[in-house]
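Taking the form predicted on its own, here's one chain by itself in structure tokens.
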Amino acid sequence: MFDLEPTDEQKLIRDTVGSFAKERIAPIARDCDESGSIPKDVVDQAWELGLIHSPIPEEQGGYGEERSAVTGAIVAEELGAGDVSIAMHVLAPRLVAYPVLDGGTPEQRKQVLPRFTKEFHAATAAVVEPRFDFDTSRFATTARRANGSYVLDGQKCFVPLAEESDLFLVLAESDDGPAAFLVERGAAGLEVLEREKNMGLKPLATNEIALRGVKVPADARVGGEAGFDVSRMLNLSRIGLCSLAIGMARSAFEFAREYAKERKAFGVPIAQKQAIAFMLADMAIEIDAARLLTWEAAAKLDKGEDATRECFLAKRYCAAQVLKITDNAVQVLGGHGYIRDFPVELWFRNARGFSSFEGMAIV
């Protein structure tokens, strides 16, 4: 069992967080959207917020505060709420400081940590690889050892900030299973290629990139020779993943709701037809019960259970219903909900990559 009533620290949270997203996200997401990219001066504020560095040590210039991926949770669906291409970008240092935090060697975390406590920095995870039998329990891209070190090979894609980041977190296939690896930017043998253009997620830079032979010395990789846990950081990321989507998901029935009660047919708001009003309440249901899935599994990760059955499942449904609810919202609006007028296209384009991303965001 776990509460589902937040603490007073989590309500804040939560406030603080959803009214930035609401007063400086959301405004600006569809004008991000037409020119695929994020006015450097939002992506400051939210640092300010304390996003990235809440959680990292006095000692390497944080504040400290306990982590919680509850808490996480909130605050990450409180930004996918104003927008998930600008929260995925704010958020993305965390897909490096946040592994080196839970299971980085001390000299790891000494000399990557601080890098994150000043301003934002770029930074960022590769993940998903482009195979049709992309699996996370076996990745294509391997590590193999060499002399003392680790050299790279493979192909990456769906990678944020890659152009701006100088710090890489890949993931890769080593002799004893799924490692990570630190790699700077500038290693021979590491190609930042083309931007891609995807669907949805247009404000979000993000890119292939390739590793041929890139030698990394043994020290590189995160817990060093020991490893760290891989799939607990995985299924951190899909907690993550989760929460933006209910964010978006929120905002897709809320805005679909308020249209419907102002829009008139034959003389009666829309809201009144029972095919609607019963529409907006299975909306609204799955949202709660994916929130409900995404909170029990970031429970028992705080817990330090193994939860990779349940956040498999919550990423399952969130992404399956996200791109329902985003949808249903297109529906409700009629012929209003095809066009860049309204926002629900947008949401829609957004939500249909959830079941393809990994690793774009952690908790």
Second form
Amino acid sequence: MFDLEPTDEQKLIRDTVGSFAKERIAPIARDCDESGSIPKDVVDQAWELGLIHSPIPEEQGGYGEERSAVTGAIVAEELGAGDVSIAMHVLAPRLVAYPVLDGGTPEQRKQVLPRFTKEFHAATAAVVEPRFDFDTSRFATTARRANGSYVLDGQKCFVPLAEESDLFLVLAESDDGPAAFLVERGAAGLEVLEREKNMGLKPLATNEIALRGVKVPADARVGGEAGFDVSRMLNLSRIGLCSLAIGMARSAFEFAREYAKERKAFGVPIAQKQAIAFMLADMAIEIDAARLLTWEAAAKLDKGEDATRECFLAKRYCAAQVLKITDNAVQVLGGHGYIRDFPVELWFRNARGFSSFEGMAIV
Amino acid sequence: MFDLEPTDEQKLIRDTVGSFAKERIAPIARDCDESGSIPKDVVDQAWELGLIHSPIPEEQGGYGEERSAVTGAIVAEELGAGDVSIAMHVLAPRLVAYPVLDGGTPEQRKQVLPRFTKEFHAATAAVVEPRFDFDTSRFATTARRANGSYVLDGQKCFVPLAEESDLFLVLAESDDGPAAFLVERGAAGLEVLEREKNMGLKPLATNEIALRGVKVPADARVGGEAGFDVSRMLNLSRIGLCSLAIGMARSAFEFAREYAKERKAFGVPIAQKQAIAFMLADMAIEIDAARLLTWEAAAKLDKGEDATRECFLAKRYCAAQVLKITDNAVQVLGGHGYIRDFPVELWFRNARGFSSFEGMAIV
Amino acid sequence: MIDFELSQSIQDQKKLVHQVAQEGMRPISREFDEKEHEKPWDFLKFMWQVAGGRAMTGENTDGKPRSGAKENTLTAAVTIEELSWGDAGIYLTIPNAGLGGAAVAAAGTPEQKKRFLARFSSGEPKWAAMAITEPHCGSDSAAIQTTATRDGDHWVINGTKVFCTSGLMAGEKSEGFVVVWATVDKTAGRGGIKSFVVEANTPGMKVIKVENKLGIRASDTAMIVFEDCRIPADNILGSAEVVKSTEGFKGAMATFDATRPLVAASALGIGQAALDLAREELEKAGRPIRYGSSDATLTAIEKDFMDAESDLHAARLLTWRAAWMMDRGKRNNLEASMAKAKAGLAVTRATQKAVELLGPLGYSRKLLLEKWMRDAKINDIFEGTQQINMLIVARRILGYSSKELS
Amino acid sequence: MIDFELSQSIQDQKKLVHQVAQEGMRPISREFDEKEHEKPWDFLKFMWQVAGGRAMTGENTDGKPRSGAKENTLTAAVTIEELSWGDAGIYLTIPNAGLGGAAVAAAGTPEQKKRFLARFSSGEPKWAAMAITEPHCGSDSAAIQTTATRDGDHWVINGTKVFCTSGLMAGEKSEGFVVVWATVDKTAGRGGIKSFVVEANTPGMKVIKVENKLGIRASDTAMIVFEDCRIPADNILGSAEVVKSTEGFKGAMATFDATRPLVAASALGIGQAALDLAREELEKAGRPIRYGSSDATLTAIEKDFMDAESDLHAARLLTWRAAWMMDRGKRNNLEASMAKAKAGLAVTRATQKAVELLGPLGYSRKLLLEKWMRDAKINDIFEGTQQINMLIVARRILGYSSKELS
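Any chance you could show the form predicted in complex with its partner chain after that form predicted on its own?
Let's see the whole complex now, leading with the same chain.
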């Protein structure tokens, strides 16, 4: 039955994470952007919220709570409202933990999951490939079977925390379709190239990585021979990315709205001018629209249904809207939108990336 | 040297045709739309302006005046400001006359051109094909060589004045590329199907035509064996269509502007509201932008240069803008935009066709 | 719990209405577009018979909740989308309590609801219309010039109303009524504006023109003149005290909170019809829409199609949200205007794009697509233009009054 | 006669400047984006040397027409587009008379033009800036709070100016000047606003902040405080009578008619850089842009690219028109704002789209593309925001005053 009321539990976690994002993340976002780094204490505090380990089964040291893409969307939106880079950093370990939780063999779960239950432990996934027509339905990175092993070859980019991670989940095309592989740091042929410099996401350490004949044992394939639903993982990551974008767009909208009510021109607040007021109205509408599309896709995933179309369309929509919204937020602020004393230009830089981001955050 | 000043001659013809469009065409546009017909006297009066025969050489009975795509653009814009359907009707004979004039063999010129110098004489071109991915760079209609003849097969649509024309210029794919053929009415296998009913262009009689093994002699090919620059003809027609669209958009803009200055809401003319004022400003900008793109392409054609890219891009731009502008004109008028007491809904219906129109008017 | 799956009863209703739309409306769609001022009586009577003027649209016209009424508005939204998928013009002219009934439901006393709405459960087909707009006042409802003057036990109405949907059917061709907005005190501005029920064929009310339109031609859009039109004193909507307060206008405006999601729903139906047809034609031509790879691998057609599809579906979710809030008794003024604004834009874009995607065929009257594009445009205009809905959204998010932002 | 071909002399200039941009600017572009508050002195000195602070931008700074001066503004537009194709931030910081000089040229007396502009022909590199915007007045220039009070043979300026392009170079780092807008009579509204030339390092004028920005980082954007800053009485731009009339403001505003096409031209250069690079990368990847068939046969990339290309070229033609009108002595207030509004939008869209088309590479600082997207956005903001330019266009086409439409 159609219902948009979050559960009490969802409201609680939304408020908890929301307060954390507002009080601990947002205030340091500008400094992190300028310095290109994130203070360890914030990462540790975020970890303590249970963002990573709460769904990990108790036998592996977690809380064994239920996974829900919708709840994940709610959480990611709040974190994104704080700062997308910091959000991606604190959520990065999920990129290994959740796929293994969802589709790993019992051995893989036993081996991998406990790493994430004591304290923040960096791990990451290598999904995007550095070409303009990167296509999640067909990876150029290949996984070739060879004598009971797999040999991985390819190039990846936008790999968060690559330098400090000890475990990489690598998506590659195997002879039976897209597959995911657990690659330990130090595997021969795995090279973490130098840290990427991008227009946005500056506080988040990301790297290109090269895979040159990286040999991994057969049981490094997530889910073993039976494999693993890569498409579902990508869909869960789309929900995560959409929600981060929505959170950021929401912050940009709120900031622009308050500015427009304060700032005067021609004797009245600029918010009283239709050109500005309609821009703000459009932002408000599109934020809600984007959220509803995202939640619908998430709810479908929670029911175990295929939601590739919904996730794909939601991702396209959110990526386009977050850019438009942050661009308009800069516009509402005018000169103040263009200078780095205000957060708006930072949101605008981050926003442009979402059309290329895939698999960099997961719910 | 960059210059946007029309010559005195261009200004004269602009004013003459402009007055005619304003005084004789615009006032009957609504009636013509409702009745689906165009009074013969207007067509005859338009003919007397020399729209067809002025560039036909004196030895074939014309005035032998210089052809200019830019001048043609200026004329077509004025006619389009009156009514696009009527404009296409009065200009239709050009669709045969001008290609023959530009690329016909001496015999073709001698045989065809004099038909157009006495009075309005219907003739037409069959260019568009009834499929969504119709592509002017590759016709599905074929011209097969057979024993010194050509055999034409295919289906065409949006053929103006097909029922009353005695001569059809048919564009088809021959074994050496796109070619144009003169097909006399009554040729075996040429069937004029029933009159089309479209969303707009209601006063203009257009038909689908079927070509089923239509055999024409080799000298029916425009330009003979040497052929004819079909791409240039299509480019000249793009200029014509762009200019008709611009003229119509201009009328819609002017109507909406005057309405907005008269109509009051919340105590002031709606034109004093930014939402409406900015819509009008955008219309004004885009009309000028579309015209400049069109004129640039036309000026290039006048210099004998290849302007396919310019014409193609101008056509896409004009088709998109005329739709947006007329849609916004409806919006400015609100309820009055939606009823047929006002001309705006008519312009809006016509506008949507331009993305599909090709070769239906030529300069 | 957040859930986007419609309840089984709505899904069943949707399926049923879709079939009605497909079999009952589509076959007569072109005919009644062309015969502009005629009505598809067989279909309208059928709808009246099976739906009693309310069930099919889910409207709660008799003042009593229907079974499963807690999803009343959402059911109506889904139903109306399907009917408009069939034919938006014909949908608008289906006999029922319509906008006039919605006004009574929103602002009337229990006695008035009973007196005016019970008729939609029996007898001959009936319509109820709403007359707000005037020749010299468009979206600015507060500038209404039509007057209502008290004369003993009557109100005397004078003025001219335009763009009154189903005005002819409600005012002259059935035993329905027209809800008229008029001012009882021109000096009082908005506060003086009240709504009045004028029974069909009341002397002094006359339809003087039925408009020729771009689209939704099966629906009559009337100009109505009121000349010393006398109606009983208790036909003013609301309680007796309403006359003295400014509640009349607010009540009347509240009607829109209920109707805007339904108008948005109608837009969705038109848009969905266009996308369904375009998708079908593209598939037939071997050009299916492929989801899930990347924009860099899409064709221009796919990209345009997906943009339109997402826009329309986003509008649908905004619409369902506004309806769901109504059903939950939450104030949805902001959300209703969001839905209306987005749906109006989405449907005009989707239909215009679909016509383009299908090329000459899209432009031809051989298909209904061109008609849908014409029908669609009304959604940017009636029940508050695009601009008015954006203004309402802006006012609400900024906390501005209509004086601060107009 | 209507002709879109640039004259040979402009074409030659364009080719030359393109080479300068390619060889002199591109190689240092990333470096001076990252070293935000440093200047590429070698390049700036080179430009000063070869261009004497004017020739390269075609500006007529010494009051004397250059040879071929009848195409002065158009030459400047083409030149500036090429320089901005190289690097818009560096272009903005090239020593020359710039905006301040344009103000002197537009509003100054012959004596003033000579006194203030001659310096740009010789000596060390110099800049001239324009200080209009204030912390609490953005696009609404008429709301200026900075005052100019007459005291004997001097004007005394007090106030704070922000977003002053090249303010640091003009005000403190060269023998240039800053043109300041100030009011001589707060009660007179616009009529009281005049422009004043403040020579570099005049006591009382101080740059208190240089902004950290999203883009155009090679250019300094200064906050300048005037505290009892005394300047000679004849540094008020215009004749003596100007003080008593409202001409001061109009004259100051007229500056924009000359500069907006040039600002638009800068936008075009950034946009063209982005499209050139995107096209190149797509071609390398075997995905060339194909013209001349139909939208139904295009890829999504081609469609997006062509839309951006057309938008940008349309903006270019509007810009050239405004420049051409200036050169012909025609009033171009409407057309200048049209060009600025369209170019601002076109360049933001084109650069944002290009980044998207190239995917991860577009987002990376390995290429300059992401920088161009950041640089581009200034064009919607400075020299009149998008909204201000639309307002001006609207006023002109509607015949409204700034009171009637604001």
